[in-house]
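Just one chain is shown here, as structure tokens, and it is the form predicted on its own.
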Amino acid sequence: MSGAQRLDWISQPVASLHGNVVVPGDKSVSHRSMMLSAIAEGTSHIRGFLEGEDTRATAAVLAQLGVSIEAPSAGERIVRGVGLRGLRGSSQPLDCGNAGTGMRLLTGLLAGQAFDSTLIGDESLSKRPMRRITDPLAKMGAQIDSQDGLPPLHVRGGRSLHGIRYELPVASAQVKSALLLAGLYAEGSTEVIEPHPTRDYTESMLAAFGWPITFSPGYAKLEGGHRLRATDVVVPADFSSSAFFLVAASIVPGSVLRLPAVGLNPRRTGLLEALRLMGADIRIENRGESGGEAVGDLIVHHAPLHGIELPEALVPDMIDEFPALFIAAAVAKGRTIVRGAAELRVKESDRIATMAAGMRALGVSIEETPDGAIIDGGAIGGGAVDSHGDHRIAMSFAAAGLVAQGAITIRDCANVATSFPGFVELANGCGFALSTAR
């Protein structure tokens, strides 16, 4: 799906950034709203759906399994749910593209079906570890075959699932969500305990769709045997997509940006706290609620940043935002130390190694550690970096180019469409100097 055509970017220094930046809908909420709408009873209306390759891949898989999904307009989906037992098997593989969230959550959802399924992905997704979900699902009675822990995943149907009490060895919202989705089909209770709280989108949305569930930070429990009722969902703007603009406006002198109606789930906004600890000037206005999620307008002014020792308690709440944080640290005065983030090594790329290689190529002082990095702030030089097809790496270096001493060429950026379609146009609209070269 993605990466078929090579796409490089060139990011150049600018004077300042200004304007309103309306970022696309939250990817995590879009995935989950589509899945729960598909297995609910009745018709759900989703607004603000992310028109990215990842979320479209999830929708295409569900359509392949017999769910009627209409798209009256961009960002809008009407999903005619088939109920908990209404999905139909497909003789063809289910292509998740680059969507790790889609594959992991769908594996949990499919573990309790009566039919066999095969989940495949692109080259990047095919290298991402899946034992973290297949092992606990096996404890529930699922049978899932893999390629030594990697996709494709063959999910065997007709298995009787039973609830378990599972303590996650590493905090992961995706693993937790996969187990809870399998728990819908299991006999008895499914209980998940995390070492650190992660985002609770799945728990909140299950409750919104009428499934009895008990949850608190780091804990979730549900019983099998209930039903999901269709409901309408308004997807908030994606905080992870906002991250690049929060960092960009913080580091470019004279900048002021407003990002309206951004999702502010406290299990997602660790970067906001981290940037504030570094001295960033970010305010929240117009707080409210959208689709059961806290939202607000983020107003960010340029401010001089300083290095910090990042509190490890923030790590699970900002795991997708570390590439952007690394750029902020590269510009900040002094040293920034990141620990407890080994999860970064098994994302779309090894994000610690990929960011470190790129930053060194631009003259930034960075030392890799097994679970993080030590970054000494200073000037960012011009040059060329390779994103290794990782969308968040590409967008982070686009922000770096705004304050670099020369242009930065960013290679292999096609996968940005997986999470942030229209990024170049939106970025240039508020003052970026970003061009493409094929």
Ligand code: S3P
The other form holds:
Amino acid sequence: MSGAQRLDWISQPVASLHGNVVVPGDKSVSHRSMMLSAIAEGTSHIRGFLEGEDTRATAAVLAQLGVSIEAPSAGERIVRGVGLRGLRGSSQPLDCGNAGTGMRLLTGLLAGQAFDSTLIGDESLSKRPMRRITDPLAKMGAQIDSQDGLPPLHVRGGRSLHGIRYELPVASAQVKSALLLAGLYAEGSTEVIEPHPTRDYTESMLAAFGWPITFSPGYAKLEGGHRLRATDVVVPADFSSSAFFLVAASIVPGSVLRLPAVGLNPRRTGLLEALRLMGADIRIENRGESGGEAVGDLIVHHAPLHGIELPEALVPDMIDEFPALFIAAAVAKGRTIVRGAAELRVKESDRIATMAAGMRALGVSIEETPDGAIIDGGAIGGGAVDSHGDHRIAMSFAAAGLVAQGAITIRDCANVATSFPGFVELANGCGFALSTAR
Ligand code: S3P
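Okay, that was the form predicted on its own. Show me the form predicted together with shikimate-3-phosphate (S3P) next.
After this comes the whole thing, all chains and molecules, with the earlier chain placed first.
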């Protein structure tokens, strides 16, 4: 297990779900708001900051590097930026916890500093591939030692970086962002081309902080030698956290849930489209904008779902939502086929293997493939599954328990706090029957 304390959940079947569910702030935006505020000039005020372990770890790392960060209330941070060259090195390792985003983006940020840094993570993060960032950063002149491509990462300071033009081999916002953050410190221009567009929060937030940048879906280019100006950031609610409720209300008969002011960046909402293709009834009301990001209320009514061949083009736009989609597919009528999603094997756990093992334990028909799965919908039985410390898998099986034939025990759920503190209370507030056992 990866959390400090063993925590299991028991999810029981329920009649229906109702209510308003206010999900916490977006993880991706929270990480970036903290990093850019830290190296900006002046004081930035962040609202809606995710109080999760992942994003708090990023804040703690930046505090360790000399940034003053106040937390006047939950979800609020006042960050006194030290400027591009104002971070101070730490002789202690920088602990990114469970967060791939934290480690990969911070490595980019630290590659051009005058001081050395060592980045470490928990058991899960220590198994995640880092060559995808260390290789291109080395091309920019960085020197980063890893353990055969895995953390800990030792970033050497005092290197002078130069921009590169880099075509990403896999669609990854983390890799793109690491290069752009290193590019702030590089001579010349850093240009990133993606095989499929990924979330563009780093690009849009750099622009909001006053850094000249050119970007369009799948492309970004910036030059070193500018400054970041402190800016206030409003973090929208996290679409990925809303995903469990979209699936839950879709599969439990009689349910209606409203999820207010959720971030609707199109690079994040692939699940919405996938569920609609399966027959889901999800509407968007009160469309607006918050902190430069599209937001809207999601209203989901129960609807009978059917299996689909998931269009591969949707994969990057729903890369974090596959555990939830797999549960929808287990309940849907007919077969669902997922392809082109090999990246799932290098997330907080191997999400194809972990989901397949859990679903099989519940009597669901699922065949694993190297880059996806084939799922035949039907009944979900009661039983015990192991989340392998993967937050999104724990929450997805909690949704499965709502419609299972008996209770589902979900092992190793402490890491839900990395992205979704308060999930159990919020879920029970709209009708889940979720209890915890230590
Ligand atoms: C993220 C990018 C995605 C995603 C992760 C957050 C980000 O990872 O899975 O949860 O904030 O940039 P990849 O870039 O590895 O696809």
